[in-house]
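Below you'll find only one chain, the form predicted on its own, shown as structure tokens.
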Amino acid sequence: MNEFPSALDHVHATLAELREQGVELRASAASLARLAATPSAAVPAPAPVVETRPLSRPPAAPAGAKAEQLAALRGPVLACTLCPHLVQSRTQVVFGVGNPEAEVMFVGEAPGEEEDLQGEPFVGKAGQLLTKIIVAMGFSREDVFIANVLKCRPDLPAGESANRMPKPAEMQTCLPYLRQQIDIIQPRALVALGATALEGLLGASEPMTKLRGRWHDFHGIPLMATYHPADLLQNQSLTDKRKVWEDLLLVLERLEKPISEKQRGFFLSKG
């Protein structure tokens, strides 16, 4: 029984499969000549010498644009039910907002009442101050990305309206969502707003006085810690405002942004 035709079919199928995998197939002229001279009913000649080399292709495209990846992540985050007590009390999940291509990303601790109602982080009084700080740095809210460690407003006992700090266990449950956002955006610098946010990110529980003004590392991304804008609203000290600004000047230097003399002089005593 002549098995050559079926063997040839197998060779053709294999070569086709290799090409689909991105392998370019080249046979020598002598091999092609021997193959052409072989009768189909005869015993096959020696197999042609096949040279394989990668096809010339453009660089592989990313799995998806950053905006598309964030959009794909938004659905699962908004539908999250990992913390049943927060699901019952929240108005909506606060995913985060800003530029998917942001060079700098600001991270707070958790949404407050206004954020819970509007579904956007830092829109209350502290958020308005943060916006002014961002503008003073030479950015706009549309240039940066703003998010929280905890995506839901921490629940409160019945009858209470103040905001509470998120618990470490709540932040650890929600942290994977923030890490995915950071992995997608890949900012050149992170800014942790307040000691609670830094604790959620790094597990550090030291006072902000010991943590601010120096660089930390969050999975390879430089992280600067500074006071939360709400702290500045409660304490109008020019000294504390200057400390925050000095932290952010370090961020601008890290990003290699131009810094004017006016910017360097913000919140310095005129005396």
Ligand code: URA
Contents of the next structure:
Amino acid sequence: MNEFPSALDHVHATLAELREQGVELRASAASLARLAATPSAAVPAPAPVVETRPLSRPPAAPAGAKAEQLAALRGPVLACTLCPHLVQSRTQVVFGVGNPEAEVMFVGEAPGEEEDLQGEPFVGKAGQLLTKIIVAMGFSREDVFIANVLKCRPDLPAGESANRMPKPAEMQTCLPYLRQQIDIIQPRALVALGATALEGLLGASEPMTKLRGRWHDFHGIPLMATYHPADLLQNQSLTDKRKVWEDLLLVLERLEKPISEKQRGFFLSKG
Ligand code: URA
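Could you drop in the structure for the form predicted in complex with the ligand? We only have the form predicted on its own so far.
Let us now look at the entire complex, which starts with that chain.
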């Protein structure tokens, strides 16, 4: 007699559900034989999951499920201690903010001072510019999802206040959290803000002049690379503002959003 009949029934039901959603289930012959021998359930016994592989795109999550999955991920991320030096220096982990059902997700490099204090990405000066850009695209911050590759503020030598760039190893350690956020949200497009974010996401080290304005692929999700809003604040170049805007027009086109003549003309020099 099996000691865990209800747990087994639950496993059977979950496997049947996954199959209905189009997930291909694979199992070893031994596991199949074991499960077939198990007295259980009205549900016909599907194979136990050894490996699941989506047949094409993962099936759409049921309503509300994305918010629940993100909420479940938040706890472990906020309690992360994988980088002991950052645990020492951070005020808090900056998980990310926005709509779990977002069509577009913006990814920056790491929290700065303000973000570390407030626990929200892109709330400092660069963040305020990003918010304006998001609004110019026809969205609000609540429509999109905003996150960073590294979720803790990079630590600084004593007495220094300027931000430092995240190190590749720090980003690699943290990347699985962003992967999980992206896997849950399944945005139709990702926007990588700046060379460091792009390097963290794709391992790309070519200059941004070559990488921006082009579609890349992040595990099946189209990824647009553009300049970081902090770069625009620093150089105040109308040409670079226009380049960022052109990159984002490509995103709007990909999302099949209406684009007004006014939007098309932003940052075009009048001369
Ligand atoms: N710059 C980033 O890359 N991320 C933030 O959250 C803030 C500034």
